[in-house]
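Single chain ahead, by itself, as structure tokens, in the form predicted on its own.
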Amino acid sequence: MYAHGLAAVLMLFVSMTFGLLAGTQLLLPDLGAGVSWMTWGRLRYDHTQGILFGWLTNAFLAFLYHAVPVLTGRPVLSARLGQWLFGLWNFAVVIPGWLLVLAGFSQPLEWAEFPLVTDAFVILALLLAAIQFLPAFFTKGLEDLYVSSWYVLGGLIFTLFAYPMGNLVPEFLPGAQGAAFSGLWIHDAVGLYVTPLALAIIYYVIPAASRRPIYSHFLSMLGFWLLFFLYPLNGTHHYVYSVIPMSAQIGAITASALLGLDVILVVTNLLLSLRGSGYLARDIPLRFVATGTVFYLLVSIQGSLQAQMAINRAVHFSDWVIGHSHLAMLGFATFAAAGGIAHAWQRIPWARYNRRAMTWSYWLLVTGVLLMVPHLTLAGLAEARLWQSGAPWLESVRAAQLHWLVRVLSAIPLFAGFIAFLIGLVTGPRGAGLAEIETAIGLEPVEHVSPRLAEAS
């Protein structure tokens, strides 16, 4: 767990890096002239492969460590195929994925471009994350399981079927066919793997923070099952006005409005549960998660809305579509993410934990998130009306520039937040974050205030 995390957070700072990069190219277009390794492509690549694999996965893997076994009361399969797992994930899929990109080799392929040798170790390592992990859950027995169990074992299965397919499939279908594999992927990715995970994180630490349990058990299951069920049909809504036959879209259109309703449903009960905390939590982890909770709903009904047909055709290819993936991954992913490492660390008795640190984190990262994603959404609707418009396609470059200029300079809080993060992590007093746990809500065993959870422990 420990190890994950320190990774995910070092990661982070490298897939930042080459996202701050390509965000300048948008405002020198020079920079980097004649390196090819510094072309905006191979750098977006990096950046948006490295915030799946580097950051968010290795956040996943250290939560997992922690939540597994008081989940499922049992330990994880084993420590040495931990060790495997943590070498191959990172120095066979991200590291070598990063070099290779900008190598030049690579899938043109959203969500998908880290080349095929790369996606024969991610497969693997999704492989023996199943074998560490969700054994401990069938020996428990699905109906004693938690929500947050439900959630685990649905994006680690999922994800092995999605990921082959979005991969590996639109390499041997042509056009318009391996395109709607293509999109199936490109939804798949962010709502049944990295979605079922940080609501996984949410669903865990709110009860175990706040000493209450979740408002509704119904509820949970509930938005559980219309997710796994509605997200498959939604990857079409990225081909609106496209070849793929018109019964594709409207289904896909009419999915994504369902699972809006689903995500208020379920944010609606995740509020309810967070009653008694107050509106800025004590405990900074879940502080971070319930901040992920509401930008979980932001970011899910925008999606719905702009796969409407009327809105898509007016946004589609803008910043709108930018800032939309910026909320989900920097906002609800990456918020729920370091709640949950925050949330693990405190509970390491041997590890360092600065709580002041923490707090100028989830600030500062606040602070970059309402800069960048305002400003992307505005320079989105600015590009759109110029463009219904008939404008030079160069004027509505000229009408993004400052909304550019605030994204590159957004990146200060977040990459000072970040520090701030891995600073809390790795300075103060040894088990200071079990003091703070003592202090804000107290060290008494979970069952005595959270019963649901504690059905799961």
Second form
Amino acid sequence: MYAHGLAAVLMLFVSMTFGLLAGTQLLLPDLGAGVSWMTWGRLRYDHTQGILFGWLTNAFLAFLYHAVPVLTGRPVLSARLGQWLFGLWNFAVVIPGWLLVLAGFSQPLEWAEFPLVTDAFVILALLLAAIQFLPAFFTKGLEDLYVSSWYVLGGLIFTLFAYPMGNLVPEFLPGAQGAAFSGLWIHDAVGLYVTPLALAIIYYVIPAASRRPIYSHFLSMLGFWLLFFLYPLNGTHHYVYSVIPMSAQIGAITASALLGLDVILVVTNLLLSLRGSGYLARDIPLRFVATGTVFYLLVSIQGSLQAQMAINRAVHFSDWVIGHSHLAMLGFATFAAAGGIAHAWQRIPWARYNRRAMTWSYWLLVTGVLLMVPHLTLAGLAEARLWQSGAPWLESVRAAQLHWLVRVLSAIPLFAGFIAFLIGLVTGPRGAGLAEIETAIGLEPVEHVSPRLAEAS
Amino acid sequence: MRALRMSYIVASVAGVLFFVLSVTLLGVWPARVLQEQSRNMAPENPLGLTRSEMRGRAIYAREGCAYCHTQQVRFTEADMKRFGAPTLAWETRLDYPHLWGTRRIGPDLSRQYQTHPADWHFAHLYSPRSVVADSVMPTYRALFNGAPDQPTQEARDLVSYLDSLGRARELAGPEGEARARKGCNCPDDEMPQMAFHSAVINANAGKARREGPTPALPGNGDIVRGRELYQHNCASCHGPRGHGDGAAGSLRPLPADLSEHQYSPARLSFVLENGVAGTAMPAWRDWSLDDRAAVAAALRELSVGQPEPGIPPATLELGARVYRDNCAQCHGMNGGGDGSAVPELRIVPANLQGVRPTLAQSIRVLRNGIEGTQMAVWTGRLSEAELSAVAYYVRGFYQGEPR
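Switching conditions: you have the form predicted on its own, so give me the form predicted together with the partner chain.
The next block holds the full complex; its first chain is the one shown before.
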């Protein structure tokens, strides 16, 4: 878990560097100097794949090593398997994937840019992860499962289905036909993989850190099932006004609207669980997670709106959508993942933990997100207006420049925030996290507070 | 607890079913419909891609071109006005995997066929800002042997692919559109009908054409705005002072030396509306008439005014004879660029009624020809006296306002 946690943060820096270079090239397009592996397209491929695989997946795996034993009362299957999984994921998927893309081996598919050979290792690793984590959930019977467990089960199992669909089918079905499947995967990558695992963290950390049960277990489960029913039906909203049959588009748009309602329900339940617990100010990981929850609400409502035809007609293809994806991945998922890692870290008796650095990290990252996302949204609105007006194309490029500059500048608080996060994980006294939980809050020593236990108390 | 367990099991099964449903309803079914559409609406023998174009496609995919340039004209008014006919399923039948894209930093490329000549593409890939000053496109120097006119095979492949985009639809012509409409069999379906209602397949405002209207420009263009427009849009090729010495020195023909020519308002308006077909000079149809008038004013400022020398009648007579025997077949009896050979020529010859070169430029062109066009080198074929006589003579066709 420790290894995955550190690998996550280190790979986050690499992925961010790809993103920063790509973002800067929009302002200084000659930055890459025409060197093939420095060109925008390849950096862009590596940026999103790095965030998805390098950062988020490592963070999720780290969190699973902490949470699964607590949730199930059983250890994960095997430490040996864990080493294989770690090695496979980082040294057969992420690093070779990055290098292959830079060398010119890739596929031009959103959230699926790593080449086919890498996909084989992804599927193998996902299988190993399922073997490592899932059996423990089935030992106690389904009715005892906490909602986080459901999200882990759902996320890991459905990604195994969705991943090959998104990565393989468009290679064998031409053009528009393949795009229909691509659209599904673009959404499933976020909806059936990142979202469930991020929500698993949120549902876990909130009761564990605030020592109070989730507001309503019923709402949690209702939210979970609605989410898993609706999310897959959203995909086609990435290709509104395309040649894909209108009835499929309208179905997906309707599902998108319903999904927004479901997210309101999920987030209400989560925020009600936080109400008045008083831990939000004191517990930094909880604060990360709670902020991620708010971003989740915002990004989902935004998503439901921009899927509607009247809005989609204008903002599709613009920086508005780039703002949306950063709000999802950097706002929602990253805050949840960072909170999850920090929460687990606090509970490793021998791990170092630096509260001051974590506090800095939180505020810097919030600043970064609040700088970047609104400016990308404004850029998108400016582009949308100019595109509709029939103005020369370059007008829209010129109009975005100022916002692109702010986007690049937002990298300063973001990098600083993640550096502070890393400092928070590797400096400070050993066991400081645990001590903080025990003393600062004035409760009895806690080793692992299971959400189920918290719920029972 | 039994009930709870049962409900979870039911929900789990439902969850899997919803996933299957999503794949079926939003994946398998649309793919079948699209396959059928592809079959029914395609022209009889749609033009495919050459080996070189297929390789170019792979380069396009590898470099992530699709992440800034979509290849999907949507069924919306704005898209159809800007790019042309919405993309039909059959047009993407060779795309394994598809290159639709989800973001437009640069324009959509589905309708690139004959929108830019190859020399423009090479200059643009090698150094985008040499032809589009405010572009943010990366440079693809790795595809060249050190200069824009030294493309590697990869650059050639990529450019031939770019020029193939939208070709099959364009070449299928009205018969192809009729066939698509019939194959669609959807007279009441609003969206597919839109696909057939676009005025032209390729609506790119920069696509040059040989013939087209000459809108009347407002009289007094705002010269301050004109200068600014010139620096942002024209100077990269024509040079900051209009000497034709911008960064795009690899273009053939070279960008016009605006200081050495005088242009009639009608000619400026025609070129801004229609570009110069066959050359890298695009059209600027998406500019407002006010902006065009402004840049026209800035251009007039660039040309060097010279006192018109008096010409002995004998010289003019000689020039007229030389012109009739050697130039009229292309440039037309009255210098209108409308000689009988014009349909055979890739680039329409200069319309000397609309553009008057300085005497020095006139002689220079006669001596050196214009590389990249059919304008020949005349030094070996005309005597010095004939050459300078015709250089005088052609300047007399000009019908712009005197200055």
